[in-house]
Each structure stands twice: as structure tokens, then as C-alpha cells.
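A lone chain, given as C-alpha cells: the form predicted on its own.
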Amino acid sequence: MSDRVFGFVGLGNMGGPMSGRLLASGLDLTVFDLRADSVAAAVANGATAAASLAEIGDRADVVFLSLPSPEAVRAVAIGPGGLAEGGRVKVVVDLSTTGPRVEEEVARALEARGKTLVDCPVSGGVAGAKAGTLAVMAAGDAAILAELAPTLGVLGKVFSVGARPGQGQTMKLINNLMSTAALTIASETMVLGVKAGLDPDLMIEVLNAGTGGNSATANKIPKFVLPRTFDFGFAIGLSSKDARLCVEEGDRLGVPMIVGNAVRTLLNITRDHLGPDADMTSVIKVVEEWAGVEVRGRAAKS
């Protein structure tokens, strides 16, 4: 696809480092997004700005989507002057948290206007969207895949998890829950240790080397917790966003989310106390403050 232009709409945390991987790998790449300084970030990097996402759709083959909510996608994808009324471009891919219903309503919106949706959702945060070790989740055409996986490929390592879109953003969101849960675990159990006399920094050691490490424990507890910088890079409304799509899509199958939704509760007490944008590691704070202590480590003492 190296002769093909290709878009990009949404240049914020995730979309940023991904447009400028796509970009260092030599594509010809065109660029949407609200904020003019992301834009003109993307275009000191080598992409062409386009005005509207009218022109994006009538400029490029094949655009990605890396957009903050369900919504959006709707709106950016086939929503009044939006993509699905560009003149040249074939396919979407998605790689925002979007959602297997809106998704697969997008998809057939799309198709009933002669295009096709790659339900391409991402994990790995900031760092493996900087890096291109992102866990790439592709559901769709499976030649379509085929010819794209190069180019995904840029992204991180990519997997083949289902033909129709939808598919993807189940597996994104049931990675995500899981990942939230070992946070909203990990820090309920550290401020314990915490009030019990116990020290952090010990503690994150103790537990990776046994049973109860986890995804939070190796990374995002030490990284962003005790240091007390909270700058995971990822933001609570977002999160909390992700588990009730998560949950919802439970619910719709028959699944009982037990657990789930007391993770998802948690989430959302932290994102009505410290605002939407607070980080996600933030919900730890919310125990602290229940608890009357504060999980602070060696490298915030420094």
C-alpha cells in the first residue's frame, strides 16, 4: 500500500505518536484534527494538513481513526460531513475504544456507502504507541487485513482476532477491564499494606516476585504511584468510558460481570471526585483519602 495517501483523525495522546510512527515509516499521510497545534506538530513531521474531514475523505484511500469516544467515531465516521461521504477514500480503520454495538453500526454505514470499517482497537498506552509495541486487535475483511498488516505492523504487533468489526472492540475492551481491575486491586490492597505498618516500595518487590504481581504492580504502581507523579498518560473519564462498554457488553450477552462492575464503580467515584481528566492512576487517591494515608514511595522522598 506504499502508493496509496493515507489519513489520520485525532492527534491526541495516543494518535500523536502513532501519526508520527506512520510518518518516520514513510507513508504519505494526511492529518485532521480540532486542535491546530497537534496539527501543525504532525505537519513539522512530514504530514499534510487538511481543512475539514470532508478533504481528508476526498484525499485519502485509507483513514485512521484514533478519536476519544463512541460518539465521536459516529460522528467523525459517518455523521453530516464525514467520512462516509468522501470521494476517494475506501477504508476506515478504527483504532479508538469504540465499542462492538457503535461499531458495527458504523460498518454497516459504511458499507451501504461502498466502504469498508477495520475495527482496529490498540493497547499499550502512551509509551507502546511512542515505541510501536502496541497490541494491535484487527476484526474485518481478511484480505484487507492482509494488505494492511504491513502497515499496522509500524504500530506494534498485530493480531487477526475476528472477521467482522465488533470483534476487536470486544477483545480491546475485555483487555482493558482486566487492566483496570488490576489497578483498582492493586491499589485498595497497597494502601492497606500501607496502614498496616507495611512498606511500599517492599511491597510492589514482594508481590512481583510472587503470586499477586500483575500489570499495575510492575508498571503502573511503581512507574506513577510512588513516585507520585500520575502521569500514566491515560485518563479516568476514559477508563471509566471503557468499563461500561465493557459491562454493558456483558450484560447484552448474559455474562455476569460481578467484579466488573465494582470496578467500574470505583472508576467512576474516582472520576466524579477528581474530574475526568484526572489520571488513571489516580484512583488510588480515592483509597488514601478513604483510609486517612498515603502510598508514597522511596522516589518521591528524593
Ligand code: NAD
Given for the second form:
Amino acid sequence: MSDRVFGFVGLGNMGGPMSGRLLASGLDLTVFDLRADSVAAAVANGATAAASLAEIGDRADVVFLSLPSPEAVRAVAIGPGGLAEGGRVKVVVDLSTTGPRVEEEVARALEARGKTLVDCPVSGGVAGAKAGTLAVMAAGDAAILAELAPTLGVLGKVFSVGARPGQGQTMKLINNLMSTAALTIASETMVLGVKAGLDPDLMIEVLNAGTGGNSATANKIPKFVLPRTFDFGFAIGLSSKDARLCVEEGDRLGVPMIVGNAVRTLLNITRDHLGPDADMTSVIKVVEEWAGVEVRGRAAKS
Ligand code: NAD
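Shown: the form predicted on its own; wanted: the form predicted together with the named molecule:
Every chain and every other molecule in the complex is listed next, the one we just looked at coming first.
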């Protein structure tokens, strides 16, 4: 892949640091984003700015996407003036969380033009994107995945989860629903504990030593809730989009999603109450408001 030219579309919370790592690894990257400030930051790191998607499609062999919604991925990859119209691009690697249905649709449309989609969502948050420790869930053509493996390895640990685009998305939606289930139940129970007079820092220590510990008690609550910074870096609007995609997949496959729907409801309430750009860790603020107490740790008090 060393002679290949690469492109990157979507330089946000995740795409910014992921493209930064690819640039630092020596890749020649042409980038595009609707936000001029994000493009300028990538150019400062050595990227070349493209004026349009068409320009990337004509310049790069392989194009990475890190976009906020299924609609954005559809428009960028196969919409009018999108990458699929580019003469050079052969492979599109979608690092976004879009859900399997759009991924299947985009894969079919690209295939009709002799191009290939690699379905490749990631997990591990902004910190993982910066550190190159993401879980990379790749699904697609085995030969292309093998060729891309060293490049994807710059982003984190690569798992080949299937041969069919859409299977990476399913894996990712499952991961995210598990993660938000942990966050929502941890938020409710932390508020309950504080209202009952327990110390929140001590609660986290006990939970992490006991069987109640999960990804929220290990990371999100102690690092972003107890200090009251709420800057984990994943917007609640994106999080509720992921929960919607997962319960829709349950509907499509005839799998009951009773707990998943409850998790989705609390995420939606938070999104509608605090706005889609609020950090996902703000889910606890809604529970706090109802209960009339705040989960404030030592770090916030000092
Ligand atoms: P973000 O909103 O910070 O970034 C998205 C970027 O895409 C923005 O810079 C935006 O300007 C750009 N964009 C939107 N539409 C575009 C278009 N038509 N053409 C070009 N650029 C366009 O979102 P994010 O947090 O970086 O998430 C990106 C994707 O990664 C989402 O699908 C999200 O679900 C997924 N994800 C996020 C995290 C996280 O912790 N933030 C973790 C894993 C996966």
C-alpha cells in the first residue's frame, strides 16, 4: 500500500486524531471536511486540503470516512458529486458508525461502479483515537483487508469480523449499546447512592473491586462525571443515534430489545433536554435533576 494515495473525509472528534496518526505514520493524506478549521488543523499536521469530494475521489486510491450519521456517509460516498464519481478511488473505508443497512446499500452502489467498501467502525473514544488503541472492527473483502491491515493497525487493534460490509457495523452497535447500558445504569445507581448518603468516590472504588464494575465505573464516571468536566468527547446525539440503529437491527432480525429500548429512552431524553452536542456522560445530569442531588467527587470539590 506504500505507493497508494490516501484520502480522509470527516476530521471531527475522531477523524481529527485518526487522520493525525495516519499522517504521523508517513501516509500521504488528502483531506476534506465541511469545517475549515478542522481542515486547517490537518494541513498543519502535513495533510493536503482538497476543495471538494470529487477532488479526493480523483486523487486518492483509498479514502477513509469518519462522519456523523448514516445520511452523511450515504451522501459523501454515493450521493451526487460524491466519492463514487471519482475516477481514481477504488476502496472506501468507513470508520463511522452508520448501522448495517446503510453500509449494505453503500457497498452495493460502490460495487456497481467497480469500487469496494470496507466496513470498519471503531471503538475506544477520542482517547483511543489519539493513542492508537482503538478496537477496529473490519468487515469486507479478505484480500483488501489484508492489504490494509498495517495501515489500520496505526489506529488500533484490528479485528476481521466478517466478509460482508454491515457485519462490522453490527459488532460496533452491539459494543455501543453495551457501553451505554453500563453508563445509564451506573448513572442511575450513582445518583441513588449519593441520595442515600454514600460517598461517590468510595462507591466507584467499591464497584470496581466488586462485581458491579463496568466500563462506566472504570472510566467515564471517575474521569468525566466525578470531576464534573463532562468532556469524554462523544456527543449524546451520536450516542442516541447508535442506540436507535441497534434497536432497529433488533426489530429487523426479530430479537427483543427490552433493556436496549430503556437505554435508548434515557439517551433520547438527555439529548432532547440538553441538546445533541452535550457530552454523552451528561446522562447523569437528567437523573440528578429528577432526584434533586448531584454526584460530585473529590476532584470537583477541590
Ligand atoms: P464529529 O461530529 O466530531 O465529526 C464529524 C465530522 O464530519 C465533522 O468535522 C463534520 O464537519 C464532518 N462532516 C459532516 N458532514 C460532512 C460532509 N458531508 N462532508 C464532509 N465532512 C462532513 O463526530 P465524531 O465524534 O468524530 O464521530 C464520527 C463518527 O465516529 C460517528 O459516526 C460516531 O458515531 C463515530 N464514533 C465516535 C466516537 C467518539 O467517541 N466520538 C467513538 C467511536 C465512533
